[in-house]
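We begin with a single chain expressed as structure tokens, specifically the form predicted on its own.
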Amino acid sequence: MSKRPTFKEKYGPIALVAGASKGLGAAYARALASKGLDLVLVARSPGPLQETATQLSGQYGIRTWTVPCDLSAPDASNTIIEATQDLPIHFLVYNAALVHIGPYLQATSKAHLDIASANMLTPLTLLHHFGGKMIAKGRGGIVIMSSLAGFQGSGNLVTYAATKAFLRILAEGLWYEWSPLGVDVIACCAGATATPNYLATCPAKASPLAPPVQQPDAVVEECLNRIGKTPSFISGSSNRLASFFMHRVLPRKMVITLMGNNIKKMYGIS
């Protein structure tokens, strides 16, 4: 009977985490470092990015490379690809995302295009490049962070929610195409998570029945346990229960209205 490979044997030696300096991205980096994978860390701010890299190298004895990069920039994908051209990357986490909270027309068209670039266009190119290399080697893993906001139209999160729906469908389609070729793909559909970016928006609780805010490490642990077993999943049992009720019980119109009203209440939008 053959021995089951370790996570590092299956997905190592190097992982790339986009959006890695804090929050969920930093949690993914910690979890992967604890499994012995060397890391390429990508984020916009060089200072926090280097701090994360230095901490993980010291704590886990791994190698790290940092790539400061604005993932909404037109040349973002080329910057990352050129910086990693000599590195055997067999695990990719795309966690980065931009969001506009508020009415659609209160943001400029450029702001919406930047959201689309960071949340859809850059990951498309990176998936094509790194996924192709993984397919050629016959092994690899890819995590794409989606969101419960993408399960229905979400007023005051319009473009963000639409991009997260795109990412979930993209991941599920790639799971079908690539899993027989040895590359695992999963979409992690997270609810509210206590990341620095989320907490900085100072959200109020939308409803006494709203699922509790998850911790980043819990989301990451569940995702890394599920990859290779399912094309997508909703993190957290409370989120799964709420999603079941909203999408299997309530009419679609009511679900969209509830989501929009909740966002209004959370952020004091009139």
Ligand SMILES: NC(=O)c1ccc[n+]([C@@H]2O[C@H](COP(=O)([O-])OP(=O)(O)OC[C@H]3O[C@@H](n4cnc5c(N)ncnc54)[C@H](OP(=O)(O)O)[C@@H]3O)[C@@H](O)[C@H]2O)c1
Second form
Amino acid sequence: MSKRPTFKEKYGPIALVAGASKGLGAAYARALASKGLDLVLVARSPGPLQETATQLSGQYGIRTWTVPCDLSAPDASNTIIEATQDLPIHFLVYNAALVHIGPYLQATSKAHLDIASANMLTPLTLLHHFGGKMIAKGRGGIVIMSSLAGFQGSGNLVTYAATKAFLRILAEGLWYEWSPLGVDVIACCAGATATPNYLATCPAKASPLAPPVQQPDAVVEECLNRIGKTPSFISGSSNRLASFFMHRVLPRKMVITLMGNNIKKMYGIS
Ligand SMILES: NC(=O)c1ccc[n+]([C@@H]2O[C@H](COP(=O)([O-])OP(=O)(O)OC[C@H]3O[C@@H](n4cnc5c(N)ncnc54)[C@H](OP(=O)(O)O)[C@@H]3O)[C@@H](O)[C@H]2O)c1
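Rather than the form predicted on its own that you just supplied, could I have the structure of the form predicted in complex with this ligand?
Expanding to the full complex; the earlier chain stays at the top.
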């Protein structure tokens, strides 16, 4: 009987994590480094990015490259593609996302377009480039971070939630096309996760029934265990239960109202 390939044999030698210096992105980078993959790390602030790279190469003896860039900028994909031209990247995590919390009209239309660029347009180009290279070699893995916010319209997170729905549907379609060609694609639909970005918004608990906030490492571990087995998943059993109730039991109008009211409560929006 032939031995099952290790994670590194299947998806190595190099992974690229877009949005890698903090929270879930740093947790993906750490988990991949612990499996022996070398890493290309992307984020806006060069300082924290370099710190993450230095820490991971010291701890796991891997090679790292950093690409400081803003994923909402029109030239973001080109910057990353040029910086990684000769690197055999067989694993991609698209983690970074922009969000506006508050009424739609309180943000400028430019801010909404920036959210669309970082959360939809840049991933489309990076998936085309890196996915194409993986398909040409017949192997690879791609994680796309989505969110429970994208399972229904979400007042006060309007554009963000719509982009997260887009990403889940995108990942599922690519899973269908690419898994027979050797490239696994998965959308990770996380619920509230204790990342620095999430905690910095100082959210209050929306209701005593709200699922517990997850730790980034738990979300990442579940995702890396599930890739190759499913096109998308909801992280954590409490989130899955809440989602089942919301989307299989309650009427859609009630779900949208519940979600909007919870977000208002969490962020003290009147
Ligand atoms: N946290 C949650 O509760 C939660 C829930 C559901 C889904 N998610 C999803 O999980 C992912 C991570 O979310 P998070 O907010 O918690 O973030 P995170 O993983 O804690 O950190 C975001 C990372 O992305 C980088 N980043 C942010 N905007 C960027 C940009 N425009 N260009 C380049 N890099 C950028 C940040 O570094 P710089 O700031 O230096 O750029 C940081 O390294 C997102 O896709 C989000 O939708 C999160």
